[in-house]
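In structure tokens, one chain follows: the form predicted alone.
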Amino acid sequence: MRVAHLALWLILSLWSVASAQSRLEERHVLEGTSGRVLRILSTADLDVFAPYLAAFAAENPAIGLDYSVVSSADLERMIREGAGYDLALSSAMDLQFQLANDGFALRYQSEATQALPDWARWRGLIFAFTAEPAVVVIARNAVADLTIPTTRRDLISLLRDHPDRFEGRVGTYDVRESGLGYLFATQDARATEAYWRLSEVMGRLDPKLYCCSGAMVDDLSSGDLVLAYNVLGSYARERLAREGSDDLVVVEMQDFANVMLRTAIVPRQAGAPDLAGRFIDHLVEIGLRPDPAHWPLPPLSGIGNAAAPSFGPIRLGPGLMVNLDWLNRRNFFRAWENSIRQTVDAAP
């Protein structure tokens, strides 16, 4: 019997790591001198979040890194399933904070943590180290004629009036795969009844839906979208600087904007929880910066007053956790699905 129950542990471990593996789909590994290893999951692509594996190396030759990235969904699942990670780094708040208010975070301070605001830092648990707007990307060559909308209800009018320059070429998130997509829908959709419009207006336009910015992004580039809703603006413009083009225009809505803290937490599970705090530090140093500098993610200081209502941080507290109840998910992907894909069969 006891033979019987090693066999099936061992078999339940090895698919616990493959599923792992399968959901991985960046991952980066840098040695280093001490066989010390600080593991990261993280929902950053490895094009932006590179040279912060690459300062943090410099200035820690002793500590190798290494770094994977996969959907919000995904991290917040693994981190649930006890994967082996020291540090998950995340743009998907409401899900960061629902697994440090559900005890998968360990506590964690320094002189670094303590600089934070108080919006940008909860009880100890979750840190934020950048603050990054959602804006809408537009090809110039789609409204050369036309003006570039500034409120949603610009945005309203200019999809409505012009469904031949955009039918089957406009993005957004698919907010049931997408954590990201999901808080920034859900907030969108508590701020403004223009929210439902534009996604039934959109919904008549074949929109493609996406699990993340840097897919958008990447067919922004590739023509095969003309405009994007939502988009992380840190992606798109790190990638308009990369490639030196001026064919894409960021425009940040007026009306108001919705601001994502990027956060960090050490999960219960984390083996090497000194070397994640040490890291968290070097984000959150970098976080405070007073000028982006060579950064490709924004500062938090870039945000100017938290508490303006057009244009400020959405807040890391339990007020997150609503819209994850399983009945208001529910329901909020029913209205969802029957606006911008109006033709899918029920939610799951």
Given for the second form:
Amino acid sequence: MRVAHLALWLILSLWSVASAQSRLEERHVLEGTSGRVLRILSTADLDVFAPYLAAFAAENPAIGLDYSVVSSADLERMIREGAGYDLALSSAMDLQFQLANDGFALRYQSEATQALPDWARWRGLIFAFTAEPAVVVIARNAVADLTIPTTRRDLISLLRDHPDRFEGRVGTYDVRESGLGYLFATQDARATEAYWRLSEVMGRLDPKLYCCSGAMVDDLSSGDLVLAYNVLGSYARERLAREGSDDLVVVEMQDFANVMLRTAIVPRQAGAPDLAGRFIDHLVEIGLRPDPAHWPLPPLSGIGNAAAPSFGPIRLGPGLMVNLDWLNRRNFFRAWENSIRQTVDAAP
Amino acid sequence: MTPQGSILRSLTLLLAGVAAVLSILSWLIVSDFARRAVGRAQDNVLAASVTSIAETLRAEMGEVQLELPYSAFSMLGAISEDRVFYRIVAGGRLLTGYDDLPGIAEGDLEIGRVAFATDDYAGETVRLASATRIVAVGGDPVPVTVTVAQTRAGITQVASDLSRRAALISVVFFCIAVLLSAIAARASLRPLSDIAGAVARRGPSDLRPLHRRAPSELSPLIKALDRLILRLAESVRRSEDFIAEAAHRIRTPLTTVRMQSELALREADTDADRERLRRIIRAVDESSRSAGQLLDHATVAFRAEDLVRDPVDLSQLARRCVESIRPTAQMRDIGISLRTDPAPVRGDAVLLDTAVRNVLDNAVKYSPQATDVLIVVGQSEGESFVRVRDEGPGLGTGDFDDLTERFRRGPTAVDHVGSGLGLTITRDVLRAHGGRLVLENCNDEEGNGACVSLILPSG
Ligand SMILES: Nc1ncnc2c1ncn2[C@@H]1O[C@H](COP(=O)(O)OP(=O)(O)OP(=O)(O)O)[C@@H](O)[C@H]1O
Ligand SMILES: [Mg+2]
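And the form predicted together with its partner chain, for comparison with the form predicted alone?
Shown next: the complete complex, the earlier chain at its head.
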């Protein structure tokens, strides 16, 4: 069905790899009837985000869309350097927050954004439109005879007790490469002591390190991985639904689960902030819908329905900036490398 | 008398003015207080933030190390949605943070104490907090300055929200105060309106002192009123006495003169003497009559000033008048018949009696011997009336209303003693009661003659 939507659009270019845009991983240009174009810079893969674009295009046929996918770090750098985009959508809350804090975002207000709960917006500069938990994804056959872990403590014992099953087949974010991975890791480290023990246990199992959730899910479904920690639940579920497979189990940790808010800002250099505002309204309305079952990304309204008591979104606030300080970063990387990269470092 | 302003209104306005001033004052104070409180709250949190960062400072491997605690910034996020900036300088070199963030003048910084300043950064006003700590790196003391800044937009918003709420409360207070002012003004003026009411409710001839209990401020007024009433009562009594006294003083000598004249007439020898004495007697009669009528006229003028309105039935009043005049009528063989229906009116019985008596007197006086006078009393169309008709010469020709002028006597008056005041008195009495006098000649099957009607509103 998504393919059918895509077919409706005039796809001008795919996989643009020109050197000037070397950071762009994907780019889609959808022409509108008026000649006005909304330029979106995003970290969400087109696979996942296409329906949102399709729905907007259907409602606003006059507006053209230029959707580019980059990593969250590149997104932050490009906006800071003044790249001419009208809207920046990112999963790295801390980077988005710092952009807003440092004055790189334009203020926007509408009925839709007023309807957002307080935790989902900050100063009319930054707006959340999805709430996506970090999950553990496990290959069913690897733990067929064992109980599926629901807390980090269980996960640690599972990995420690069965190194044979997991050796070289455990994956997680490379926090040095992925902004989202770093965000999840720092939040974990702040919330629970178990994080460092888990990192050490994983580090002994020769873990594979990834830039993105998509790649982790790819390897999980191909069987290269049997367990991935801190995967975006939305990507994993979307993939499972697409392939109709039952091989993978998506587990939300019950002791503590990070919930990332995907956020939008209107960059200071935006040429069409009005169109950006309209797109934000569109995203927020979908995000606040009580039953957005048809959308690939989880709604904001899912927050609070979860059973786990510690389940809450990462707070949009200046606290996020702490992790971005280079001293804190350096210290965290040192600690992280010490725990997770032990085997890698040991065998140069 | 047009009232010159209202005490109630000016008192209410005055109190409302005071309330307005107090409301505005309290709003200003609360707003200022809110601004200060919010500002102080921000300073406290900034200080806590700076301190918590400074506490993590340490020397490690020959360099200054620190850990920005999550709480250092999250606590700033808790007070308002304001932007946060920071800068940490070790030994004059930027360690981390925003390089261009303004600092606090060296002189204001004191080791171990948090200093504050307000400055502009990133296009906004920011509040800065700064503290310096000495860290020993490899034996050398290195001063490290931690500066944390937060914009003021959010807290200004909070302060103005509070101020707006205070304004709303002030407005509500003001409205309540105005309401209470009006009630208070009314309550404090109540004794005054009570007294006014008590005076207004009095009957016209009620001249008793007020004898009211009143607030001390009003007792001079009450006393003055009481004195005035006493004087008035005194002067009324004196006037009445004077009229009665005057009538007596004039009539008594006249009676003597008349009696002596009559005796002289009986003993008079010549026709010329007799004629002369008859003229004297007639003149005395006229004088006596005039004196009586003048007194009645004065009484009418006096009593009409302040008319009593008692219920009076004209039919009974007419019957009494007829009885008192019947002897005179019988002497001249004049029959008086009375036809009455109840005819209630409100008024002064004494004056009404005078009015009716004068008309009856005319009818009997101007009727020839052996005729009839008919009196009809009744009520029609909301009016009560007394109609007196005789079989005499009638009122003549011309404008009858002239007959009601003072001292005016008609052509029929020849040979009859009179003063020309009777109809004047009657008309004045009726006017004072809101009624009227109708003079007609009646020419119908019952014969000719004067037909005089006294018409009064029923009551
Ligand atoms: N019933 C009547 N018949 C004929 N003429 C009348 C009658 N009533 C009044 N008049 C005329 O009207 C005139 C005015 O009357 P009025 O009663 O005022 O005065 P008066 O009778 O002359 O004097 P007095 O003051 O003594 O009554 C009379 O002089 C008389 O000419
Ligand atoms: Mg008369």
